[in-house]
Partner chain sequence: MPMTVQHSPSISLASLDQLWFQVAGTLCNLTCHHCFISCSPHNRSFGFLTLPAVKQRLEEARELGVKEYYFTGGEPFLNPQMTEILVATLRYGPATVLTNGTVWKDHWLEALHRAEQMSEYSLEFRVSIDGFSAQTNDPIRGEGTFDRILQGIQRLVEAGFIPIITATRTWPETSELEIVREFRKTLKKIGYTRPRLKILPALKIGAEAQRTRGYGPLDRVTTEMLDGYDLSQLVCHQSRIVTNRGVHVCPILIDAPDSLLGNSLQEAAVDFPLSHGACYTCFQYGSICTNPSSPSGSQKTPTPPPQSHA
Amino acid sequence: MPHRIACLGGIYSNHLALAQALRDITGRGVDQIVCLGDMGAFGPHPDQVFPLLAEYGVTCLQGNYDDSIGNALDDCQCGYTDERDNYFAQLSYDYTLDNTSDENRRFLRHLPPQLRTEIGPLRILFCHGSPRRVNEFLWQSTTSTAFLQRLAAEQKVDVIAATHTGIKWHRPLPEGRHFVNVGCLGRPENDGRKNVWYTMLEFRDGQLQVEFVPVEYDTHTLVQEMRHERLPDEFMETILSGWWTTCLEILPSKERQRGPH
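Quick one: this chain alone, in the form predicted alone?
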């Protein structure tokens, strides 16, 4: 029964951040590493992610992007509603689909959408967006405690861990339950900092401990690779500034206000 689990949110083809995070995690004596989906998107050279996941024995779930790439769908199923956001999402998706090998697409196609396990005595459900929908956005400012408690009760679990929004958060719930958004490894979280994040879950002292761990990596090398691959300048600006330049319209007002005005 695992007592320490490292959680990776959307990798978004950021192989440099992934490599750095995995090196850091191996020094922490974890029992399991779980990636909650979205291996591709946004960054360059999506095929460079998969050897790292295999080398470190990462347990992977299928996010919306992985389902789309694995099955060569028309778009990423990201859930955006804004025309500009969908324009950039399509550029990213088309590039990722064109640069993901058949072998890795087969891997993505057969990933499970959820994982149930235990951490200490606590039952935990890992999913991508939510237990209801792979691309559901659960934001800290707009998601009620009552709703999260109901989700956990319906799923008969003590902890729900998800990602998809790109911004980490944790909320203790009644009856000793928890909801954790594990954040995002592939791009900074719209706070003006260039680092990205992974999440450590540990059962210690009779309760769940949640630690958000910052990851520093070589952003300039990543941007050079993005430029060589002719990815949008807006994506490179996000990596170098720590502020989102796309996918902004989906943000609730409180999360949006973190950004520059």
The other form holds:
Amino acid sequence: MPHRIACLGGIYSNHLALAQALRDITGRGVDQIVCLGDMGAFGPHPDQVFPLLAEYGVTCLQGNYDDSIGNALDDCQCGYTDERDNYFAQLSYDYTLDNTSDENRRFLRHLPPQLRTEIGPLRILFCHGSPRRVNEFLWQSTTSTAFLQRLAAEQKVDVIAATHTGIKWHRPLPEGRHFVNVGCLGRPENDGRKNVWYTMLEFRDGQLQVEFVPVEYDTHTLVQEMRHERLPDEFMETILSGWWTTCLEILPSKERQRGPH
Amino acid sequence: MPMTVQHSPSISLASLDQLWFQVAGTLCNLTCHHCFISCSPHNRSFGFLTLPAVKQRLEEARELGVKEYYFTGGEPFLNPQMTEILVATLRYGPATVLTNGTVWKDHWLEALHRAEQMSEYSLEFRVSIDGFSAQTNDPIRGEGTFDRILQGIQRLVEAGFIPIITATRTWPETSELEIVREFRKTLKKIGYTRPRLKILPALKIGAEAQRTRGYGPLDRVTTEMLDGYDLSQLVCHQSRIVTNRGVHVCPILIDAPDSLLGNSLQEAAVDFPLSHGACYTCFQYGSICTNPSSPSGSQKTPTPPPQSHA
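Show the same protein again, this time as the form predicted in complex with its partner chain rather than the form predicted alone.
Complete assembly follows, chain above in first position.
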């Protein structure tokens, strides 16, 4: 029974941050590494993340982006309506689809959407957006505790771990339950810092310990690669500034007020 | 008016995620020509909800695991307890208030900003406007309202909020991109540098039915149309609304007698037939009432009408 699980969310083709996180995780020692989906998007050379996931034996789940790329759908299924957000989302999606090999697309297509396991004595459910919908956004400021408690009870689990929003958070729930958004490795989380995050879950001292671990990586090289691939300046600005410049429409008031855009 | 209920597909409440409050009844300081429940300074067919009444519903909602709360009217800020109601709600979950932006006082906004800062949850303001100039807005909302609404938005921004500006689509969809760009320019001119917009389809009921032709007899949802359709796009699949009369199926249909489903949230968790013309608009556009940050809150491109409706 695992007691220590490292959780990766939203890699968004950031192979440099992924490599750094996996080295760090290996150094700390874990029972399992779980990636909650969205391998591609935003960054350069989408195929480069897959050998790393295989090398480190990462258990992978399917995110909405993986479903889209795997099945060559029309878009990423994030549901933007804003003209500018849609423009950048589509540009990123088309680039990722064009540059993901058939073999990796087959891998994405067959990933499971969820994983149920245990951490210590606690039942845990890993998913991408929410247990009921792969592209449901569970933001800290728009998700009531009562709702999370209901989800956990319906799913008959003690812990729900998700990603999809790109911003980490943790809320202890009544009756010893927890919700954890594990954040993402692909881009900084709109806080003006360049680092990205993974999450370490551990059952210790009779309870779940949640540690958000910052990952510093070579942003300069990533931006060079993005420039070479002619990805938009706005994406590079996010990597270098730590502020989101696109995909802003879906941010609720509190999360959006933290950034300048 | 409902057509043939027996032939309309019925929708179950899959999950009560959003709870709405008709907090100001049908009382409004404006008389917009496209209002789907004909709110006005004289329409008292629905009354205010009091703070204790709202608190009782919030307790009920917490038991059922409601995710977020929405407040509408009429004009919510005509309810003298509106600020207290929003402050109380932020202890239960995220709150969104739909307002015309013309009646609030600065000390209300200060109190609400403090409450949001102290809460883990977002307080969203959705301010309604129509068009990017007095020439397009005022014929719908009333003489002089364009300037008053802009001043209201400016005060909100100065108080630290980033409101969602909603506009009902009263223009041809082909000119939408241009209209939205003009909207943004107008809002930036008054200091709202990162405007958030939500465009709503017109609902051809209430005052809007007088203004346009209303729904035709074929503008109805059929069982065949729901084949393969994502039901979470329908408001009634995951919402209910509380008025002073009880619990209704959705914020759009409160005027319809069959919309009142019960006295408690649990009683109102029953199937509802999509027999109204407005159900057809909801079907076409999807998620017309929720915020873009909500699960299926992003409006989709309108579903092309089936052949028989073309």
